[in-house]
Structure formats: structure tokens, C-alpha cells
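One chain comes next, on its own, written as C-alpha cells: the form predicted on its own.
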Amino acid sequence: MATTETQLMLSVGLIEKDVNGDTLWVWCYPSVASDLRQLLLSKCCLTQDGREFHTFVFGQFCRTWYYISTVEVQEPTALNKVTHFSIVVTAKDFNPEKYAALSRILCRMYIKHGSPVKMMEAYITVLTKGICQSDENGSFLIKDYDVRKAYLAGSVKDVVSQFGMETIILYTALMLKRRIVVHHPRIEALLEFTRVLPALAWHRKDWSILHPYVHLTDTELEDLKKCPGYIAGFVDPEVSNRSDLFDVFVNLPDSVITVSQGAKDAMAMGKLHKDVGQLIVQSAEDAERSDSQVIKDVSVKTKEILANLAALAAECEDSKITLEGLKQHRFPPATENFLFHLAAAEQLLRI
């Protein structure tokens, strides 16, 4: 168990801000490629000219997840010339709670010993044994952090309470593997909101589509554009003018969802969407139901839609749907359109 789980970790790094206000990448183990290192420095709040202080941020770049924990050094410690530092963990898996817990322990070790050696030892113990124990710094067990818990950690009920029936736009975009861009000036709000969205397409359990913290730089946008469909979070308001990046734009502070001109046909809504939307809203508004029960309700409805789609495909030659085949069933136009695009997303369409 420890072997497979621990092999998901890739590296641990250290960024320091000193008394002169200089921020530097000072150490890593085993290694971090220079392009990724530059990106991680840009994501660390210590390099962002005294702007807001963020204790924990996470994101994804080139299929590598990064988790950055930042602390202010309170006197007196072994770190006499350092005012702040960040621990950066990179990994293959999405699990913010797991890496936040590990980083907290590593931060306490660094404050106590003032040397990365102890952190490296702890990191290696986690890599080899899946555990890191230390009396004064707390203990960490990898098996306490099941990936399913990470998938269910956000609140889908909060999303529905903010957007109501419009949540169906997000559901449709996810089902059709479209590009969703979310803007909020506060990174914490962005992380909290975007991490929930992949759960609306629970049958895929695919969090690799999540890019919660993207800057408008060529390198990052190039990486993002390699993904056919994604959820991308931006703090820069300028992203609202980048219609080349999204099919659906979510203005989180104003609670407004916009479908781009180019995606309007594929995203056309009909009775099927209304039924699913009502089911999502009713389930989410039921005080008795937990977030995971709401996700289950949506998932059951999705499975029903997919089963119908599979049945339609089974009638066709080589089990692939064609537009002509769909037309014979005389579905309402919006339903036919949705099933056609869904068949494409689920690889059930004859090309």
C-alpha cells in the first residue's frame, strides 16, 4: 500500500525570503526541472511584491501537481536571516489535504532545526514507509488521505446555492468536455470553487482536467491548450477578454455564468437539461442530504443518460452513433444535439 501511494510524490523544495526582501529558491530534493522551478516561484506569494499572503495554494502544470505552504518566521528561531519561507511539494496526484498536512510537519521541522536535512529525512521516510512520525511536530500517515476524500472535500451544495438552475450549464460543459474558465480575485475562493466541479461528472472521476491557479503567461496557456476540456481558475480579470480560452466563463464574485458565442449550439438547453437541473437543485437544497449524497444523486441521473446513450449505440453498426441514427428517434432538437455531442465526448460517435 505504501509503495504505490508514496510513489506519487515527486519532490520537495524550499523557497526563502530574507531580511533584505530577496526571495530565492534555496533547496530541493531530489530535483526540480528549471522550467517548473520558475513556474513554482511565480506561484509562491513571496515573489509577488508584497501582495497578499497565502498560507496554502495548489495547482497543476504539465501533469504535475504542486502544493505550496508558506509561513512567516516568528522570532526566535534557528532561521535568523529568514522572514518567510515556502515548502513546495510536487506530486502526480490531486490531494490538497494530504500535502497540506505533510507540509505543516515539514515547516515545523525547518523552523526548529533551520536546516533542510531533517525535512529531507522526513520526506524519504514518507516515500519509503508512508509515514512520518515526530513527537513535537505531529505525525503523518499517507493511508489517512484516501483520494476519494479529496474528491469529495469541496461543497457541491455551495456551488448550487450560488448558481441555482444555472449549475446545469456547468454540468453540461463538464459532460461535453468543454473548456470552463473561472475568475475570482481571491485565490482561496478560486481553489475552493473549482475543485468541486469535476464531481459533477463523477462517472469519470477525472481531476486531471482541473487547473485551479493559472496565470496569463504563454508557457501556462500553451500547457492548458493541450487539454481538450478543462476547468481553469484565474485571479487576473483580464481573462474575461480571452474568449479563445473558454466555452463557459464563470464570473465568481458576481455569480454570472456566460456561454461563449462559439459554444452556444453545442450547449443549447432543452427539457432534458431542465430535468437534470431541477434534480440537482432539489437534491442540493434538501437540508438532510450531504454533499456526497447530492453527488450520488447527480451520478445516478448521469448513469441513466449514459445507459440510454449506450443502448442507442448498440443499435448502430460497430456500436457507434451517427447523427442520422439519432434523427430516426425524433428526439427534441436540444436533446438530440446534447446526445450527439455527449456521444463524441464518450467516444461513442462514428467519425
Second form
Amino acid sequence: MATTETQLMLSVGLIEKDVNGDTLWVWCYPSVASDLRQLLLSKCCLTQDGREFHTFVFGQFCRTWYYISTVEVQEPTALNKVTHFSIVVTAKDFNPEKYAALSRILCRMYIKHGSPVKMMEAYITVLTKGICQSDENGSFLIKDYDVRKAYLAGSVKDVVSQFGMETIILYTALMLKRRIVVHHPRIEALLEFTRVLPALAWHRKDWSILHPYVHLTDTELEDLKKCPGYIAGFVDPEVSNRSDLFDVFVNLPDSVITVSQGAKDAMAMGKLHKDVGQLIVQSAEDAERSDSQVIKDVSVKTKEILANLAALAAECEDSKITLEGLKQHRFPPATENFLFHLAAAEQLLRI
Amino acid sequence: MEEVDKILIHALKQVGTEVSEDIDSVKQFTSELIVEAVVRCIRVIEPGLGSSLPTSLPPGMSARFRVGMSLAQACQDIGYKGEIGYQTFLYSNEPEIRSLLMFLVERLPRASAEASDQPTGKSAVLQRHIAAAIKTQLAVPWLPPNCRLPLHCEMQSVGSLHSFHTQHLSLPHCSKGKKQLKEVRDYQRDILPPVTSQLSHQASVVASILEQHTAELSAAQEWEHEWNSQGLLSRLTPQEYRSKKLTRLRKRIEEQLRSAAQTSPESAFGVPTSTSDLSELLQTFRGSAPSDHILTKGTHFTHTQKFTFTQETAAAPSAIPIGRQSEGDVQLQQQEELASLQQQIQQLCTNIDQIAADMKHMTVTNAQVLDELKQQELGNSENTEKLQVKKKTIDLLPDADNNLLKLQAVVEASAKRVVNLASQWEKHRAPLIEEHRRLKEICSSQDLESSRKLSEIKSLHEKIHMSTEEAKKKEEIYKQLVTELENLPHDASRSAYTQRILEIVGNIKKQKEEITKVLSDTKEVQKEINNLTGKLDRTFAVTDELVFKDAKKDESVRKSYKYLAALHENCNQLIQTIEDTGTILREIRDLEEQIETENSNKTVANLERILDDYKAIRQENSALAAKIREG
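Here we have the form predicted on its own; I need the corresponding form predicted in complex with its partner chain.
In what comes next, the whole complex appears, and the chain from above leads the way.
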């Protein structure tokens, strides 16, 4: 499957910061659209006024994943007048580890040779053959980096230990395909936290809802609004005033989760949620269980709920649920509400 | 001496002393005049001391004597250091009187000092005049309306008051650079009425003009200030700066309105009109479609709200018109109406609930459908791509192995070609980037230069500004002082005095030079004398010895020695006589000077008067003693 996997890589670009303080997009292959280029320049930490230096950041825009590694140039080097540079790799899939490793190799090549040509050779070999020689012993093989590993790389236990029982709010929001906004002033913490959240809805394995690094610009917000439900990470504290952007707001440094007014009735929680929440907390607190086992436990529970829902659907004609049908079962109102919205999210609702 | 006396007489006249016109020197002052002048001066210098002193000499001798003593005491209290007593006033002599009067006139407080402290400038003068006019008006006592003279009516009646009412004026103006339309110019020239006739009330002319002018002035000043502080730094032309400021302000307004519009839908469901207005306002700002679905939802809600509210309000008034029928009927009717209305309300509530539930359902299903649609679309695009790839593979499938090898070769070849192209491109790109960076460096260094020069220019501007202000101020002060000078009384001409003073100073300088010359000459002569005396002594001593040595042996030498001694003796005497003559001449000169000063003291006349007064006092004393013995 190496060929289909390499089709996922879209382009590679190079951004340099020179002694004049200018940050320029100097080179790319094959080509990068100008609005994407603008966006990538803004995401690259070299254009931002703060002195913070982020070695590796990633994000999503218009269903394209971008991975930016930044390196400071140390003497002696073949590059003159360049103080820092970033390598941007865009791809269709979510796999930060793979692209981080690839970028590292490309960075080292660029530093050593001072010309992007060598770098491009390496990129093309990866593109055509799926393998490339690296400076360290061994080589970079695409097939070493399985996408499942990327999905499971985050730590659910950390999330649960930070929020405890409130993790159920995040779980509910994810199940109902709601909009979650996370804020943290440091991008690395934001990336680490948000990448693990889609794992709570493991049955969908959908990481395209994840937009871990968004700024409050019009283009990005428009792109964000195209998705009905998303997980968006913001570094800008202003986002807490933008209640039109979220149903659930997570203030990561203060560990506070707020549900916005408009979503409160949809996110009402009952006994079912309490059970699930307790399960999550217990499973995470167990020191014997690893992260992937915790995710597995959660997904088992989720499958149970979905099986119930499917059973309810099967009872109705054309196997679609209606509100009247749900009402007949006389569930408690919170559970009924939740099942109704879940059916809509899983496309089991009759239109 | 005449000028000094003139100044003294002028100053005394200003203090209030009655000096007749034909007295023009201190020599002619009588005792009465002296006393009056001194007392008036003391009254001005120190009112406490002067109030107890009479301005005229009393007739009795002893009283006169007492007055003289107290005056002398008062002058000493003020600080006069010279010798002073009753005799200075009663038996005066010129130099003493002159020095006393000069001392007192100097001590007079400077009345002119206050005038120079007032601020200068045309507006300050105008304000002073206004203040003076208001003061005089306030000083006029208030009279009831019936008693008022026409003069008072002007100042005290209510009719002259006007309230401050302004109206907008349209003034013709031409903006620099832009060409005005011909019609506009014609309108401004022919049709636009003058400012004074644009207003409905004549009384508001002043107010309107003042307001217009102040508004324009403050706007210009603010722009000036802002441009000088921020505009110059931003290095944009004024138009660019203004447009930038406009966009910035618009953005801020947008943000504020948005945050305000956000809070209101959540908080108040019962204020439908304000949210719809705000949302419309926001729309006019953005004018873009994507926000529509949020806004239309809002307006849909508010429409239903409005609709239900109007229905309710329509339902309520219909209950009101009730005819005046009998009490029981009326009550029954009312109850029936109440019941039907309550039913209506119930129904409406259920309607509302149902509609709300429907809406909820709709939103949820809408979300579901959209989600499905999106997923389908994505699936479609993926499938089309996969289809294309599979098509191509199927085409190549029959001859699989060969084609595979061929494909691999093609891929390798194109990879090599791409790498080749990349290296060629790199050859072009690298020098261009180098050039770009080099030029940027030059640009930034030039930037530093230009910012430095800009700051220099700014400081120069400030200096120019300050110097023009100073020059303006000085011109104004000069004009004011010239007018004041013209208004001043011309009795004591200062220029004549200053001329004389400068002449005297010049003369003194010349005399000083001559004196130094004379002194140096004298020193020279004295030195010569000393030299010669010394030489003489030495020569005489040597000669004396020589001759004395030989005198013991020879008779003629002894005679010559005697002649030598006699010669020396006589010459010494001559010299001594000359010196004595000189000393005596000097003494004669001194004595002559003393005689002159004593002569001007009119001592003889004073002595006669003293004797007369002494006799008068003795008579008074005896009279008083006789009185005492009698009574």
C-alpha cells in the first residue's frame, strides 16, 4: 500500500528568516496555492512577533494537513545570511510523527548542503519509493509510521487526570458532533491535548474534525464553519468572547470547561452519562491499564450505546428513529434527548 | 546740579508737595517747604511714622523745635545714615538738604513696577479693557426699574440679555487642489446669503459665529497636534494617514457592535426589535452572505415573536369594548369572555410549544442531512480519484510486468528530470535571493538614516516654531510699549537725563585715564628722584672719601673738600626748600576749598536766626513760668 500512502503527500515548502529580519517563502515543490502559502507563513513561528520558537507544529486547513518544523541555523553552515528556516510539508493525512521524522531529515539535508536540490531529491525518493536514506544510521520508511499509531499517540489518561468527571462533557460533545474550542497560550500543550480528543469517539476514527492550531482570521474561521462539528485549538485568549464559534469551551490552563448557552439543552446529561463518565474515570485511574486500553474500554461502551440505538431503530419502519418512537420507550428526558441527538449524529434519524 | 534738583522737585510734586513753579533748585527751599516735602515722603514710605507728623511748622518756637526733633528721629528710623537733627530743618544748608531729599526720593516705592508685570498681547489688553468696563458697570449702584436713568437702563435691564443659541452656518470654502464645480461656485457667489442673514434670530449671530470658529479652530489644532505627534512618525502622506485612521475606527466600531449584538440575543428574549436592528447594522458593515443563515434564523425567530405578540395585543383590545348593561349580565359576560380568552391563551401556548419542538427537530434533522451530504460529497471525490487510478491501472494491466518496469523507468526518469530542473532553478533563484537580501540591508540602513534626519527635521521645526512665537511676542510687547510710551506724561524727559549721564560717564572715563597717566608720570618722576638721590649720595660718599684721603696731605685738597661739603650742604637746603614750597602750596589749596564750602553754609544768617529763636524761647519760657506762678 505504499503507493496509495505516498499519494497522501502533497507538497513541501521552505521558509527562511534572514539577517535583515525578513521571513520569506523561498522555495516549494510542486506548488502551493497563494492563500495556503499566506496561511503557512502566518502559522510559522518565524513570522510571529513573539520570541517563542516552536520546533514542530501542525494543523489543518481546507482538509489539508500541514506540518512545520523550524530549525535555527548554527555556524558553520553552507547557508549564509539565514538565521532560521522552516520546512513545511503538506499532506492529506494526519500523522505527525511520520512527517516530523521526514522534516527532520529534510532539515538536516538542507543545513548540510545549503541548497534545496538535495532536499528535493530525498523528498522525491520518499514520494516514489516510500523510503529515504537519512544521515543517522538507517533510513526513513513510510511504512514504519502507521496511522493507527498516530491516532493512539496522545494520552487519554492525562486528559482524564486533568478534568476528572468533566471528561464526560467532552465525550458527549464528540458523540453529538458538537463544536469544541480549546484555548491554551502555549501551542505545544494545545497540540498535545487536542490530538487525543477524537479518540474518545473511536468508532468513527475521524481526525478531520481536528483543527489544532487556528487563529482568529476570517479565512480560517470560514473554513472552520464549513465543518458542522470540530475540535479547534486557539492560542488567542480572545476566542473566549466568540461564543458564536463554540458549543463547549475548554480553558486548558485553568482546567475549566464551559458549555455555551445555545447548546445547553442539547448537551443535557443524565444517568447514562454518569455511568459512562464513571467508567472513563475508573479506567483511566487504573495504573495497570495503558492509554490504548483506556480508549478500548471507552469504545466498547460506545459500541454498546450504539447497538442499543440500532436496536431501537430496527423496531421502527425503514430502520430510522423518530422522536415519537423514542418517547414511547419512556426514557428519562436527558437520556431521550441524548439519544435523539445521537441518532441524528449517526444518521439514524428519520428526516 | 540743576538736573538733580529738577528730578527731586518732580518727584516731590508727584508725592503731593506743593512746590511753586518758580522754585527750581534746592537752594531756594524754605524751611516750611522742606518740612512739608519730608513729611509727605515719610508718609508714603512708611505711613505709620508719617501720620503723626504735621506737614507745616507750627508758629511757637518750642513746638517748632519739637517737630524738628521728631522729623529727625523719623528720618533716622527710616535709615538715613548721615548727621541729622532739628537744625537740618530749621537752619538748613543746601548740601545736607539735597542729600536728605535724595535719600527720601530713592526710598519712595516704585509705583511703576506693577504695570510691567501684566501680561502683554492684544488679547490681554482687550481683556483688561473688558475687565475695566465691567468693573465700572458693577460700581454703579443698582436702582429699581422706575428710578433708572437711561444710562442705567442700558446696563441693568433684563432686555439686553440673550440666551446662547447657535445655528449651523454654511460658509463657502474651497478645498486646495480639487477643482470646484462651476455650479457650486456660482451658488456660493450668487445665492448663498451672507452669514449674518442666514440666521433666524439676530441675537444668535455672535453665538453661531463663535461656535463655528471655535469648532474649526479646535479641529485644526487637534489635527495639527495629532499630525505632529503620530502622523509624521508613520511616514504616510496626510491622505493615507487619514484613510488608515478611518479603516481602523470602522473596525473598532464593528467589533463593539458585534460584541453588543452577541450579548443581547442571549439575555433578552423580550427585546426583539433591538437585536434585529443591530443585526441589520452588522449586515450593512459586512455585506457578505455567509453570516446570513445565522441572521435569518434570528429574524425568523423575531418574526414569529412579533407575530405572536401582535396577535396577543390584538386579542387584548377586543376584550375592552363592553356595553353598559345590567350588573349581573355584565359579570356573566365578563366571565365568559375570560374563559374564552384563557382557552385561546392555552391554545396559543400549545401552538408555541409545538412549533418550538418542530423547530428543534428541524434543526437536528437539518444538521444530520448536511452532515450526510458532506460525507457523501467527500466520498464521491475520493471515489472519483480512486476510479481514475484504477482505470489507468486496468489499461496497463494486460502487459503487467513490462508496464510495471516501464512505469518504474518513467518514474525514475521524471524524478531525475525534476531534480535537474530544480538544480537549474536553484541556479537562478540563489542569486536573486542574495540580491534581495543585500538590497534589504541597504534599505534598512537607509531607513535608519532617514529616521535620524526626520527627528532632526522635527527638532528644527520645533525651534522654528518657538522662535516665531517669541518674535511675535516681542513684536507685540514692542507695539504695546510704544503706545504706552506715547501715552506717558512728558514732564520729565528721560532721554536728556540719560544723555547727561552718559556724557558724565564719558568724562569720568577720560578723567580717569588722565589721572592714571598723571599717576604713572608721578611714579616715574619719583623713581628718577630716588635714583638721582641715591646716585648723589653714593657719588658724594665716594668723592668724600677720595678727597678726605688726600686732604690730610695737601692744603688745596683740604680747601676743595671744604667747598665740596658746603656745596652739598647748600644744595640739600635748596632741595628742602623746594619741597616745603610744594607742601605749603597744597595746604593753601585745601584751605581754599574748605573756605568755599563753609561760605555756602550761610552760617552767619543761621546764627542770627538761632540767636533770635533763642531769645524767643527764653521769652516763652519766662511767660510759661509766670503763668505757672500765677496759676
